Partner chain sequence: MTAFFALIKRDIRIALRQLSDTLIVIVFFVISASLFPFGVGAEPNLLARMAPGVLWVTALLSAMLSFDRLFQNDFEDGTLELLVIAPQPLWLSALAKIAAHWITTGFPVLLVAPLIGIMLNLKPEGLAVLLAAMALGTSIISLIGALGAALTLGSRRSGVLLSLLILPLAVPVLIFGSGAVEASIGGYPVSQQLLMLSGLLLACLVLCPWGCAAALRIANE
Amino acid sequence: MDVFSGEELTCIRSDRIVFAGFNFSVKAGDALVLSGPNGSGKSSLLRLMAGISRPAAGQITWRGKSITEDPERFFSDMHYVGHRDAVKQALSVRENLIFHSALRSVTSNIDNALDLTGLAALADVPARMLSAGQTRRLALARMLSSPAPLWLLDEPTVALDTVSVERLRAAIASHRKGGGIVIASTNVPLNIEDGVSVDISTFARENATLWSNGIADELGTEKRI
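Okay, now the structure: that chain only, the form predicted alone.
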């Protein structure tokens, strides 16, 4: 069974400790929703989970191995949708999906992704002509066009209308039903059935900095100049 987990994770931004001692474990079919006020570390945590940045302390594992042990394999098993939509403006909607699908080793289904996101009628439209909501739907279509068991979504409903949010919820439910894992951050209710919600602000070290109160020693971190 697929299991994605992290132990005693600490995130440091500049010299400020954003959160510390964060643990999580999600298995096939699970959904984890990250909540908390702006600046609490939701996006930072997802970047750690995606392997884009590394924790100051702790370890993240996928299928029993550190995600740093075989990063190429981990990246092939994971979709990350961040704040930036990573859309190539000069390419059409379909060409964007073809480009991203070519970077992955699995068989893609671009027409299905266009249908599920309501973008089929816009398939040949240049991405620069899309609205903010349509651009967000194109970013989400990437994960539907090329299957991967782990979805990491940073505020996926931003700029989406009501119909698009319902489509996203249906896609998440279908992904979980097939054994997929979803971790999403949000500032609004996602209403994911049976999803576990964690307020990451409860792991904050309020006003704590790396070089105060012996915290650097506690984390086993050396100061670098």
Contents of the next structure:
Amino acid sequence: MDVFSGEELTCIRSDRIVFAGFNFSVKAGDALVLSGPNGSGKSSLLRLMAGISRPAAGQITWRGKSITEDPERFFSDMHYVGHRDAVKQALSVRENLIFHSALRSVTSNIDNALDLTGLAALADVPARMLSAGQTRRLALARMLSSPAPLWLLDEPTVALDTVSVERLRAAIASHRKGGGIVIASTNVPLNIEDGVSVDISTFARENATLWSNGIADELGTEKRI
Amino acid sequence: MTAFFALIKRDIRIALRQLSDTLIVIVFFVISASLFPFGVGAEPNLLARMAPGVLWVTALLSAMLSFDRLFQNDFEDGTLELLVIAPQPLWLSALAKIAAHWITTGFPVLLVAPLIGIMLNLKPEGLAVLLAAMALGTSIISLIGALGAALTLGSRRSGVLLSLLILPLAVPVLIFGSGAVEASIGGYPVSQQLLMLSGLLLACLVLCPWGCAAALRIANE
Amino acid sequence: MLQKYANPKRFLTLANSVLPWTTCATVILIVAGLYFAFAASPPDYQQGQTVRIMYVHVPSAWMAMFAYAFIVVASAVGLIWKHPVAHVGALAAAPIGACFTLICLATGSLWGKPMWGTWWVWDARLTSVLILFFLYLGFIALANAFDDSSRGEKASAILALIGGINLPIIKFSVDWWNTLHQPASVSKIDMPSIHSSMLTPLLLMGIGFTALFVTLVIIRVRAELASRRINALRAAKIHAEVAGG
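Let's see the other form, the form predicted together with its partner chain, since the form predicted alone is already up.
Now the full complex is given, and it begins with the chain already shown.
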């Protein structure tokens, strides 16, 4: 059974149609890797999937229900790690994680998440002292601190060193073993085992913008006036 | 409700850790109010007559300084995206941020206002009403200001733009707020003005979190 | 599918057929209105020739409010049904409405000088119009404050709705404030109640201004749609180049 799917998704950004007619469907344990050059809409697609923005056309279904129908259930079943880390500089590493689990109203295993990302020694350090890679690991720790079946990851490996990438790969593998779903965008191969890879740029529409569709004829008539 | 209070707690904690940013609003309030005697002269009766208006106008202007940071940090570091997809309605998160804003800026302004009132020779019988009216008024200003902050999120020169949007909308608060203080000094009943302010607060409590949520969604699209 | 999101075609067809009629109506009505206002109506027994300012002032005040109401409705349509032309219409109407508001304020001030002896009086109606003018400025500024124009459209549409709800409250509070702070030194002469000989030019000017508003909005929307098409083609070209290169 398909757990998470999208039909005929269209994304318009700044009046430009980024992609159109995109379909996907994934089952428990699946992994989907989104690839494509800059500007092809990987981040936009992940934001549509996460429910942060709405598709201009098409709909996304989670466990048989449109995600706009019961957003709160969908949101508590999903972890989204965007390309911005959502880390508060003024708070310590642990305080950041406590806040995010309270925001999701879940009990979370913060110590486990800190161990998995190798941040345990830095738990009480203010986040502003972290390096870019450590900040990224903190964002991933947020995801690992509480269970959710769906992971949406936007370029998760950016700024990570090889050890951390290995850790992430292990976390993704064990998440999938437990029936979890991973959808990740990446420019570098993440080498996810038997993951399906999709190049979004094949769904681009040439010369497609919101205002050029069907206006050409009218401008012709305007010259006559 | 865990998320609601967690958000308030986090914002207050950040405000306390960046105390100088928070105090700037209060300092601006005190300095700008104490400029008036230099401008119009220190004649006690004149100051007493102007005090309610000066207090309200300077409180409103100083609040303007605090709004551009209200959602900006969360917007830039990506926390706002997570608020949109938190399993809590976005208007409730907006309301939590507004509550935290009031606690960290509205409430201190409220505490300082009587002191400035005394410096401006405001008659003592007006102080109690000043506090009551300002408690209502600063809450309304926090609500309207948050709406402006959400609308201008990600724009060029959001700080100035924000004032342009909010100040006309805040005219009724100014009218009934200083009206209440003036009436109490003159010995007239103030219930009408306070009721109007309460009505405005209720209307804003319904409208502004909704408007904020809509604006924050648009900002994240 | 996408037709639902971008269908300026129907609008342009309609607009192009309506435009000649509204243009003619504007010219005829305003010329006739001005004739009645300046030649064919008597001076007021109390205010003399000054009363003729009213024939511009009052229709401008109507238009100031009408244009704002138009913006509120168009914004609501744009937000609820996601019709992009509605947003364009709201943005097109805003500077026109702001101009009418400014004309209303300027003529009110000109009328006030001989009547009240001063250029500006914090009269309840003038003050409300002044705040309406500020609301227009805020709307225009917000709509133009974003690099992504669709973002500015939506944000300013929300602002217009909030302003629309707030406007009666502002009007009420200003009236309330004005009864408390009646300017003592100013004799209270009001705009005259309407006599039948004044009604003809007033109505002609009112309808003429409305026709002018419709004409200008159509022209501005057409221009905006054309400019967006140009931008769209440019964006597509840049994108094609990036994809190809």
